Amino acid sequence: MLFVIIFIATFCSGFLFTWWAAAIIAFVATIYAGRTAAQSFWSGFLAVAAVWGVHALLKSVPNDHILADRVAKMVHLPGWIWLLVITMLIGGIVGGMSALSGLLVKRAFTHV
């Protein structure tokens, strides 16, 4: 359930807000629906990584990956797919750490 909440909210906000909106969404969603540390981290990681991958592909596919390939060459990567993988890893870490932080804040205020 947490994965779905984070995925849908992050996907919709990705068209309107900046990249860090994903962190806020993962944080708030985990306060609402988070149960365990592992579930929170991996739900946030996988949901945000998937959304960032989808958004990157939505921007890259229409121009046949020309810009992504040039950026990949500029940072000494073999191809655009590696740039996509790194983008997804960074997004996943942002989402996972934000979700875990949300769970820890929830525990801090409920276990007094």
Contents of the next structure:
Amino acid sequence: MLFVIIFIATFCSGFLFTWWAAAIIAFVATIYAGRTAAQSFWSGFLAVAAVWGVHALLKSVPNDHILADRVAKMVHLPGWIWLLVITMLIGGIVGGMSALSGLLVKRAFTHV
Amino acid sequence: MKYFKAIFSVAVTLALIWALQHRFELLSNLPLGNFLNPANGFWQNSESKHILVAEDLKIEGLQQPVTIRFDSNMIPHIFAKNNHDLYLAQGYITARDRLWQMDIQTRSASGRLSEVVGPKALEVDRYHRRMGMVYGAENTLKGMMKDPVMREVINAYTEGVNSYIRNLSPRDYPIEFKILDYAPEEWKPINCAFLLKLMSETLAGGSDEFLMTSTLKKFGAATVKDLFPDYPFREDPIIPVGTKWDFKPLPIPQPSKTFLAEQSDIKTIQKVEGIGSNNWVIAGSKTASGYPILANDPHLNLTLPSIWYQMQLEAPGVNVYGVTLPGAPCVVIGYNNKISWGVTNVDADVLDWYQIKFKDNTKNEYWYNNKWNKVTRRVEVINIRGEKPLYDTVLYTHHGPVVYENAGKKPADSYENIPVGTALRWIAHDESNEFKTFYLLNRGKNYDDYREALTYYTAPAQNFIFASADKDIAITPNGKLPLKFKDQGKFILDGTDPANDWHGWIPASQNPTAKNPAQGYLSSANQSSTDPSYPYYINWQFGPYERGKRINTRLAAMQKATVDSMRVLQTDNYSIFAQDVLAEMLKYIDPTKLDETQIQVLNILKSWNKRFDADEVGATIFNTWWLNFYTQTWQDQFGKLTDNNNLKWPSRDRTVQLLLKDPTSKWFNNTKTPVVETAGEVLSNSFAATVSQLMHKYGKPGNSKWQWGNVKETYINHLANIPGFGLGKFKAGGTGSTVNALVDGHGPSWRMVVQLGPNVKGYGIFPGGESGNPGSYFYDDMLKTWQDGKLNELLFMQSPNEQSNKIKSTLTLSAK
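May I ask for the structure of the form predicted together with the partner chain now, the form predicted on its own having been displayed?
Starting with the chain above, the whole complex follows.
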């Protein structure tokens, strides 16, 4: 449930807002639907990582990864896949930490 | 506890987001989250291979709709209904493809790089400010804005660029903005002037005066006169020898007393070869079509994005195709239905240094014209990313800025060619209106229009070559050329004496020019503008003559020439230099004294075809041998080239002359050895050194590593040297002294051939692509064709509705 909410909202926000909108979404969504720390963190992590991966691929596949390969060379990585993995990891950590924060804030003010 | 947990977790998350928004030296200096996220990071710059066939955009400032058709190389063909909209669209479209390039080039010229890259660019910024680039651009802007036509052009262009910028959100920024983490700023009319200053710096910003002055002090006037003559031993000048000067010259100024004293007293950034260009034109009498053919290939730094941007501009009164400079209106090199023109650098001496005598350490007054004169001060504010701004005060005399008033102000290990305590007089400081020349050429119909257009041109002086459908051909070394006494500015000048000032200008109508000569062709390759019969002094040294000689020899031999004859000549690797000296050099080598490997190398060289083709081994041997010979000849007396002892080495031309005419000259004697050497010994020694040097580096002779294309460094890097964004090193033929002057990171930045006639046909190519975006299919799509030495047939449309299978998409711009 939590994963689905964060995934859909983050996916849509990516076309309109700046990247840290994902953090706000994960935070708010967890206040609404978060239950345990692990469930919150991993829902946030996986949802945002997945959205970032999909968004990146939506741009990079029709480009035959020309740019991603050039940028990989710039930062001395072996290929575009690595950039995708790092992108997803960063998105995941931000999503996971925001979701966890949402849960902990909810717990601070309610008796869940 | 639960409160603590919540606060801690939120704090960690916020810190994480903050960190991902900011730059850290450790992480390639990238704001990782900002850069990598797909919402507005670099992934957004990946352009799809699917092109929109039709697009409508509403933009600010247009008066009427503009149609832009893009061909298969994404070259825009702009059709507007008036001048204002034409240049507005030019600005808009150029910015769409090249915004970051426009930003960084004008930042560089205006000394504002530190604002975005921090303190490491500070000395470059200071140098540009102290050279008076901003001061010069302000003066040029004044000149452009006084002219109502050019004011409209510049303002419309600026409006177009800004229409594009204002619609950008961070996700749309070109990738370099995201890498360097800054935002585009509004374009200003003065930025167009900065581009001209940048060109002046590249082409007319070097000076040997400091080196020549130290050389004069060390060796004395007689030796300097002998080793640094005012006219080369071998020359094939741009204006054909024997051309009559059809004017009454102004009185030639007299040398100042200080100058004469310097000349009789026996006691007071060398230029890079290869930054030059070729252009030529062949008359209808010598072509297959019966109409002239014009060719041009400017040699400049080769970068991605390319220095040039191709465009067609059409509006009532104008329909022109060619290359533009991103950030400047009009077409710079190109053609229309009636005429074609091209440019190469003149190398006129338009930059002089004046020794300043200050009254005291306050440096408030300086001695000039027998009295103390007030120094004016200009404060340059250099903003530095992450640091406090630097306030740099530059002293201005009536000559110009004192670039480094004392040694303490001059950075160590750079700008060696700038003498301390001297003021700079530079043509790039003067009020000017160069774009008017291009504006008029874009609309030109005949020879008279060409001559009229040239009168507006100031700097950097260019050899303007011309051909028309009326079958006229012409060339004019053209610019605002100072009226000087002979050799004025060959050395640093005494700034106290008004007799050393520039004495006015050579009248534009008296700039050297030639029209429809009997020989049936005209050309330029940066060599001397004229033979010594021209009454005025332009400079004492020009580009070496070999490229010009080869071009003229080939053009003279041509009959029924075609576009392809010109293309082949543009990529010609034959070495006139080797033709001039190789046989003579080989004469001194005695095979009986050589070992087996040396004989093998000698034989390769003897059978070499004198071409600097990529797979020639002979070219490598010859080039290395000459460099060793040249170095061994001069190094003992002039110090190592890298020594920074501020001496100028004699030219290749003078060295060739000594070898051919005076092989026992004292200059061949190595003063560090007890025996007396002549050219023969130096050649034998340098040949042996060459063989062991090449063996050591590349292994056994004949091995493919010895091939010229592998030995020569040729590369195309990204404009900011970002790894992965350039082409890197590649195998190629050519050298600085061949027509195909491709060497290091510079060479033919645009090759164009235009066949004039009732239906003009243009061909052209540049190494790169139209887009400045490394994530675009059109970032480097023309590279391969350029590397193969081929040209693209250019699509020159006569109306927006013309049908062509080359048209891939149409963009309609209308007013918002």
